[in-house]
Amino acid sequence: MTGSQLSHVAMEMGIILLSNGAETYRVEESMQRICFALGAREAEIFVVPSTIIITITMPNEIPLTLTRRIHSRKTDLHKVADMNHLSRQICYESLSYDELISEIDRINAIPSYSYLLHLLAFAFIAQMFTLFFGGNFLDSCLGFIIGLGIKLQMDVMGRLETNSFFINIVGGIIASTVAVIAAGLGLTANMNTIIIGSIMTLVPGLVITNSIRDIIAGDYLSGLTKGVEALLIGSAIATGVAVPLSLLRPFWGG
């Protein structure tokens, strides 16, 4: 295998890894693993949230740089898993080239689950919380609406290229706004429950986590990206939820 191809294969798995949520170290460890099962000398990865740069060489070749940008992330487990499963089949098994770049490319083309079981784990989200934090049957149906409206607003809102701080304003919005109004009407005495367990499903968790596991492998530079990133959209729900408490604190009389 050459050291272009080497390059492509472990360039193109580890945008996987990063691009689905994988942790910045899994990410680097992965990539020079597979770079060194292949016949690499010796194998450079630098990786941040947003960024991957990988230097090879190849024994009797000239060192090979190669650059590229993550310009979107989400969360999807499965592929990460699968390729941590490709990764460690690369270490004990010989794979030609174009095997490899084949189950690269069925791995990343694996559909995610479909989109209304993507709307009904919102709404289930919002509406368990709604209830592990307190809230009655009533309080938890209310959940489930605004469960369903947030995730409907972030894919509009996605598709047209939002930034995600203000998709997270808007989502605090909507979770604040229904639960005034229903608590302005008597539906609820539990409004502070339900904004609760509804903006659970715009919390950053798996951001936080991999933010505290880079700091702690001594990826500084990613965690404190990372850790910024979460305080960045935990004030976007923050603002997003008061605002409408401000507003329409007449309607429901506090």
Contents of the next structure:
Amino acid sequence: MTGSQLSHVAMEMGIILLSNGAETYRVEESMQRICFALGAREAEIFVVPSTIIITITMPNEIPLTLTRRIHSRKTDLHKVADMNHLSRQICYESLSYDELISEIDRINAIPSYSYLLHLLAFAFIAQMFTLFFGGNFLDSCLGFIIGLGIKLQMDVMGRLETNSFFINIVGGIIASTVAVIAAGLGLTANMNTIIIGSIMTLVPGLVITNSIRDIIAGDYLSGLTKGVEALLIGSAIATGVAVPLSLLRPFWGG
Amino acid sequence: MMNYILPCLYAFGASFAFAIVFNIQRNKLLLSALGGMLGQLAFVIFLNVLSNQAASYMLATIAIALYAEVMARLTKSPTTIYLAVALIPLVPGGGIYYTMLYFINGDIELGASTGIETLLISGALAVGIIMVSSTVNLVRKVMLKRKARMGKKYHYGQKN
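Same protein, the form predicted in complex with the partner chain this time rather than the form predicted on its own?
The complete assembly is shown below, putting the previous chain first.
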């Protein structure tokens, strides 16, 4: 395998891992593993949440550097798991360039769950967390509706490429507006519970986990970036929730 | 008794839905959702024994992190799959909300104390994950070294 082929394969692998929610060290390790398994003499890889830089030196060749910037990120842990498996598999059995490319294409084309299922899952999260924090059945149904609304809003705004800070502010606004109005109409006495349950759908669980795990692995740059992202999302949610609570105060009478 | 079991079931349901949102493979959905239930169960038990919130959160996180490491080894998949899903029911969403609510109600003191409590809980979650991951890494390194040394001995033995 030539140096340019190898760097291409490693880069494709890293891009899929990084843009689907893998930790920084996992991306670096996987790319390094495949480079050494396929005959590179040296492989230097630098990964931050938005960029991958890789320099490969094949025996008797000059070093080759490739840089790729990541623009959109989503969460698809199925792809991460399969890609991780592939990178370990390469160490045991040798695959040709074409086989590797077709395997990477297969992983990249793995379908995620259908949109309807995602929508229902979102609403179900809000419903379950409303019950979890002590709401009754009617409260949980309100949570279900808010969950649907938040998911639809996130997708519409995501398609318009709004930043995640603003998306979470609007999510918080939706959650607390519906809850405040329901409380004002006398539908529920547990306004706080509904709001808490619904905003749990916005909690960046994967970002928090990856931030901590990156910091443990010594990737302070990525760890801090993700930590700041989690903090910003948290404060965005609180800001969004605060707006209707303050403006509609006469309505809910707090 | 029902007051303890029902939240665990709700945590299970929420974790299951989060596993779908994260697009986790179909045959691992159930295992990752069980982690969320385990975290809540451990939290409730430790809270009853210790009656200390931050410590209970830390011990519950240690429980789910251990669960995640074991499951990751058994199913040969990344630890994150189990850890991220199981962690979410422990995230102090209520703390964030009440901090904000007290502040906009003008109750600065209560808001500050709730905020610090929330920060403490977040720190407890982080410490729990750090302790387990670091210990597991250490154990793995020691085992790898021992294996390498044994391999060498075996190799020398064959030569002779």
